[in-house]
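Next up is one chain by itself, shown in structure tokens, the form predicted on its own.
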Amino acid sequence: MTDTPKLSHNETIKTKSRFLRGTLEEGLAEAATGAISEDDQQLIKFHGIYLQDDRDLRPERAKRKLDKAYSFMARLRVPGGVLSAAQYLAMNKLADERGNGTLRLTTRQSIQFHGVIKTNLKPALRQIDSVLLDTIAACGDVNRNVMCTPNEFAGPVYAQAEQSARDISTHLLPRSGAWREVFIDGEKVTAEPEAEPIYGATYLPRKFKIAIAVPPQNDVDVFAHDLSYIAIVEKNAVIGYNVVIGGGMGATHGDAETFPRVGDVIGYCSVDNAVAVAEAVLTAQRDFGNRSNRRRARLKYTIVDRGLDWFVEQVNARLAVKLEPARPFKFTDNGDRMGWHKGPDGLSHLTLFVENGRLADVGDWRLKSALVAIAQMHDVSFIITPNQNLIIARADAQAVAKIEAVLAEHGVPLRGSVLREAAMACVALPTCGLALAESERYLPSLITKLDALLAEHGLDKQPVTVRMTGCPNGCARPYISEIGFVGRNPGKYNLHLGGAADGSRLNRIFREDADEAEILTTLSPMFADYAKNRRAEEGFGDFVTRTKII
């Protein structure tokens, strides 16, 4: 008799996977279905790919006794979110030829391609590989895309942070050659026996997320990730990082043992030690994370169950240079710096509003075509922000005028309303299998109504962070927004209030299962109270917390 908990099935899948190969090759060659086996559906995530289906079509296809309308979603690995113009054009072409004709900017500074059918999957990944990009570890029980306060061209501090993001991403990348073998050329990269020196054969208990912020901007939401770094700057140079661990947004409705959590600042490290710290935190979680219950497998639960001090001891024991006491820092907000900004080299950078990250042509609003025209005309960079917007970087004086003209010709405004610019939504329906309610397709219309309410009370210029997700997984980080909507049922959302404007505090549930009418009637008197009784510079989340509305 033993008290050792039984491992989850995913652990068995990983153990038997031959370093993430499984039967993917055979499954992708099977022409009788657009799907792959359930075990391979878990493995393919490690390669940045999800199997999905169009849920809008499910009822009709079921009635006709047809298989689900399966397709794949592929997600890029882009540390810091930076793409060249040539890479962007290649990804746009891929979306048209292999996907659903749109690109989706994610909240982790990446691009998702939806609607890639099975026969298009390998050609799509080969197109990605041809421009020196990949999808490795964009999903799965590994370190995912490393986020960073965007725009390495804005000055030396940002370039240093960007380099740290790339260094950490490269160091923590799985060593398996399965991605190239299965999807690209079909040949083993090496004849030597494979090993994963950092991950081991069973990788991590669950996904792992890393972000780097440069104060005063907390645009990456450093307190929402497993591991984050806060740049400490002196004399226009990053001298080191405060280290934050144990954040995470995921939860499960009705399961009190799951919850969102903001991370803890545990110390300071030099720039040179940042990679070693990342490995130490990740391997401690590898060794002590919960491999029996995947709902409790994230780092935040390891810390809650074993204690923060205990975990910090485990980290320091793995470091040649121990963590030092944290240094002072201050965040002011977690939004993007919208509009044009000039860098120290005289080049200009435009942070362009992209509603919910969707790059598409919709009626007179032809954003996707405009970006293609800009990429073809100018040697600029495209940088995905953590708030699902896009920076067009490195534009000279002549390019600035031409870029503005192209955007105007295509009906693309440089800015949205203050509220709309601070809003984010996950994809949700129709493609996400976890979605309980709409998100991306619904939030724009709700923002229009909330904008009108704020204008009634003279608050139309007041920034308020609004986040919406179709389920409690928290991909759009709704639990740290001033107003959060978490899908509960079709047309119904849990209304969360009270997050801090700088992303440092969790909000709380104020009302469960609220429909649109209930949301508006609940928030309207709060906006009126806020307009009348707020303190100078007080954000809405701080106001509802101070006045004990929540």
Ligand code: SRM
Second form
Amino acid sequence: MTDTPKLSHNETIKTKSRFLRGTLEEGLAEAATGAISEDDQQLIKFHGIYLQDDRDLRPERAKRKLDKAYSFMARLRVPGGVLSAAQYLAMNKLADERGNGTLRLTTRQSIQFHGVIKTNLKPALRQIDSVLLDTIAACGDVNRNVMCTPNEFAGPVYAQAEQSARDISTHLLPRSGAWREVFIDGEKVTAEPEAEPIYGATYLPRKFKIAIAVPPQNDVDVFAHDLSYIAIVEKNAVIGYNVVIGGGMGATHGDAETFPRVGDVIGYCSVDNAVAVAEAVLTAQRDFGNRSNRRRARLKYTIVDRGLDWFVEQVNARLAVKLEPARPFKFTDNGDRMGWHKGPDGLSHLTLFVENGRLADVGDWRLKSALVAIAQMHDVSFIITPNQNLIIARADAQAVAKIEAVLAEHGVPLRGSVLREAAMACVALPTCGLALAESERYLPSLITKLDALLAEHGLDKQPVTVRMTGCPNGCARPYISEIGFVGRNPGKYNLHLGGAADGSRLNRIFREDADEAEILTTLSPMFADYAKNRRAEEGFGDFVTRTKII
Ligand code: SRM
Ligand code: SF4
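Let me have the form predicted in complex with the named molecule next, following on from the form predicted on its own.
Expanding to the full complex; the earlier chain stays at the top.
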């Protein structure tokens, strides 16, 4: 008798789904509830949508014996995060008419719409489709939004990298017509039986993530994804990419079988071979990834369990042109290039600070309205950065002056403090069903206190990466920041220290379950020590590692 482990329930859901249709059509038509069935909740993710509920309202609604306050979150697929002004305006309208009135820039250069109630879901997706955008594969056991060091307008190298991101995204898109059939037209777009030439009927064991970096910037955090590419540039052109595999952030508190991991550089491929490499790595993971235990189903665990060399052999066996030895590269940091920058064509690009990616109007700070005014006035592009900021791209001299005036009129500063600009927090409460602690709503006030501490020691101009998540899943990539806060309980965080400023090294847990007071009393003497004893150009993460604080 063979000892084959039982497949996870999600595998059955996928098998029976008729290429991602399930009973979504019926479930969305059911007026008696704002939710859908549990199996369909898993399937709808493949279409970029999650069922959520407002967790702030849970206690009160439970007391009144009411159903949870259900709504959906929809996430765009935007390789490299690039939107035209017209697309941005349509997305802003959608947030107002169908969502909770805000847009949330994500750590993978996408936009999320929260608070879309069931009756608004199809109209919302039709609005997305009408401006040639979609939410296909933005979640689920498939390749997700492909990230890329942003701004294709900043020069030919960036444009080439963006093109690779789009090519890979298109090639790895599920072929199922279910998204259009269920949400847009209601018409069958393909005669059954359909086929998924790359994925097969059961898709991948788990989500799969790809990013492309253009050194010296490692803004996309190349070591944090299943598969990444590092652009190798010669004579102002990308000639190929180093390939990195097996990164990932997600973990579960108290489960040593799960852990964050930084990826390994396994070789080099030409630009022309980049799509084939993506297919080879993805299909090797499709065939050998763990389909029994979803907690151990990411590529990083396939590599740890079976060995890196073995996995690279599997990849090479699928390639007509094998990987070559990796080429030299150097990253300096994993931040965004904030403020105004001029491109080779004379046009200017503003990387605007957006706190934790939330585009909203709050009191006198009216960022959301300012962006609408800018999009209506100029033919600019909007590009979401991997650090939850926003680039307003392609501004001529006249536009630069007007953009600055509009932002000032709306009370929007171009820049934050050095610490705040580089910081990231995941969404967490009230929408994330997995959050154990606050993140987006709490980090801003903690940053104010950390900024004050750093200023006491003359460190307010020193870049330090601070990232916070409301649980150990790692959505803001906290395990490679210099200072990471990972939610454990309400008001309590594991304090991680020692990541490298270029995103190449994992940090480690320094304190468990720390509240704000403990966080501040722990970090204050460290900042003093760092101010006094650091070496020239030494980052905080490198300092605590060299001096064995961690
Ligand atoms: Fe994430 C699940 C939000 C980037 C690792 N993530 C979730 C869900 C959908 C919660 C859920 O499953 O019910 C969160 C929705 C919260 C909400 O209310 O909006 C959520 N993840 C986010 C976003 C919006 C965080 C943000 O503040 O920007 C990011 C959306 C990215 C996008 O546009 O696609 C986001 N998530 C990430 C990243 C960072 C990245 O990809 O570069 C990671 C770590 C990298 C990785 O995948 O290893 C990440 N999210 C997870 C995990 C853990 C996966 C694992 O391997 O264990 C989960 C939970 C899961 O999949 O079971 C998760
Ligand atoms: Fe939710 Fe956890 Fe991701 Fe934060 S890290 S958005 S709490 S799943």
